[in-house]
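Single chain ahead, written as structure tokens, the form predicted on its own.
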Amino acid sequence: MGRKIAVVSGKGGVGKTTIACGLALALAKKGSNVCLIDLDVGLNNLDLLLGVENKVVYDISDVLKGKCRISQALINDSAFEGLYLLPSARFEEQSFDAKDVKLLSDKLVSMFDYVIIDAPAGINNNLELALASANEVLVVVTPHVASLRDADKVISIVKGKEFENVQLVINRIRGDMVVRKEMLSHSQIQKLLKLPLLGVIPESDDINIYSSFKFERISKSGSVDAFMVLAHNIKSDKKILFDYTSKYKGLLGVIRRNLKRSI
């Protein structure tokens, strides 16, 4: 039996969908069979990140209404045979029953090693759908006060339920600013939110530039290595952290920090 992991955040704009997509790609690259479920109804972007938007025929609402089989709605990623997407409904007025969504996720987890559920940002009914369909939760935050405050609200909801794992992923952290003490470090954020830290993903211009999230395009980016470390931690139950500050230390690090500041 596989694992069902909901990826949540307290607010929009923290890169929650990017984390869900990057983690799924990294797990698939490591040989796992992965299904991404897009539950961000009306604001769905996973098909765009994977570059499969033109392949969408059916979505999760069609499956739940019995209009198609699960296999008809699943879209295979072009780069990895083991990665599939179950697209979200395109209209926000779509409403689903939590029991039906959970039943669907239970069927999928019998077919895949990992079911990664991209939950909507914030606190709403669709967040409850995502949480009801998962056994584990990843809370995504950025090193900004608004993100931390809103994440704390979501964490309080998550902690009121029974999950096997509730862990933290810090996204868009800048090593140059952390070294200059201009940004909260991962340890400070972890101390504030009081969750086990599963991974850190550095800010990446490469990921921001491309609308389609493809590893071959951003292979030289440190973020790819960070996602591979995150996937390793998921698979092995480890807590190895990608060193996002290493290239900003020493003499060369000072030069890089100054260049980064001047851009």
Ligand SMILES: Nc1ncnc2c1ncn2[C@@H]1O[C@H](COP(=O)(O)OP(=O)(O)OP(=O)(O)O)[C@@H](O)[C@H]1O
Given for the second form:
Amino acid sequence: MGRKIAVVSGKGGVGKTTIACGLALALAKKGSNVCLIDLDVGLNNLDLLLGVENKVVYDISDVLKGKCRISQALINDSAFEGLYLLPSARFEEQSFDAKDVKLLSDKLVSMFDYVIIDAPAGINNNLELALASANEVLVVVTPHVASLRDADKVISIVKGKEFENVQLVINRIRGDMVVRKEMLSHSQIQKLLKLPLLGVIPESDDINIYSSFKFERISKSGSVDAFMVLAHNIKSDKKILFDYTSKYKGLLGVIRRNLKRSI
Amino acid sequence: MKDLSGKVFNKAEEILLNDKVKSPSMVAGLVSSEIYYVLSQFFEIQRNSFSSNIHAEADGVLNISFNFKANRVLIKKQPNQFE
Ligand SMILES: Nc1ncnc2c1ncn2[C@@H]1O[C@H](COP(=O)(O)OP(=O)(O)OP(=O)(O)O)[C@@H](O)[C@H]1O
Ligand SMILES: [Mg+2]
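With the form predicted on its own already on screen, would you show the form predicted in complex with the ligand?
Once more the chain from above appears, this time first in line as the rest of the complex follows.
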């Protein structure tokens, strides 16, 4: 039986979709079968991020209404054999029953090693849907007070339910700024939110995560490494920290830091 | 090097704390009725002696205490105990 992991945040735009996508790609790259569920109703963009928007015929609402079979709605990206997407409903007015969505994710988890649920922003009904369909939660935060504050509220909601695992992923952290003490570090954030830290994803200029994975050998993106560490932690229940500051320490680091500052 | 992140940390801690202080009184009311119910199965609780107190400490940890006076401990018959 696979695992069902919801990616939530509270505040919008902090990187839930990016994290869900990067994690799914990294797990697929490690040989797992992964299904991404896009629950961001109306504002779907996982299909865009994965470059499969032209392949979407049916979506989650068609499956829930019985208009098609699950297998008809799942889209596979030929570049990553084990990775499938269940696209979100394209129209905002759709509202689903939490029970139906849970049933669906239970079916999916019997077919895949991992079901990763991209939750919408906010504390609302759709968050409840995402939580109902998962048994583990990743809370995404950025090193900014507004994001921490909303995350803290979501954590209170999540902790009020019975989850096997509630863990933190810090996104958009900048090693150069942390070294200069201009940005909250991972340990400060962890201290504020009191959750186990599963991963850190640095701010990256080439955050089109899909092409970073697809053209990894050419692009040599740091975020791919960070996502591989995150996937490793998920798979083997470890808490290895991706070192996002090492580049900015030592003599070479000083030069890099100053370069970053001047651009 | 000025420690900007330290300042942000303190600010963030303060904000999260304030958010927490707002909800505890509400939570205390909710939780204490549950606790009272459970405790009253084991103790004869003196009228109006039950009080609860929740406050957030500086590091955001909630300090929770329940206080009551009991006239007696209630003895529950265990299955098969007197047979
Ligand atoms: N580590 C990163 N480095 C640089 N840019 C990032 C990073 N993570 C996310 N972004 C950018 O931030 C924006 C928002 O990201 P994303 O869509 O993943 O957030 P979200 O939490 O899913 O948003 P929403 O709440 O609207 O669903 C995107 O433009 C994305 O490219
Ligand atoms: Mg999103």
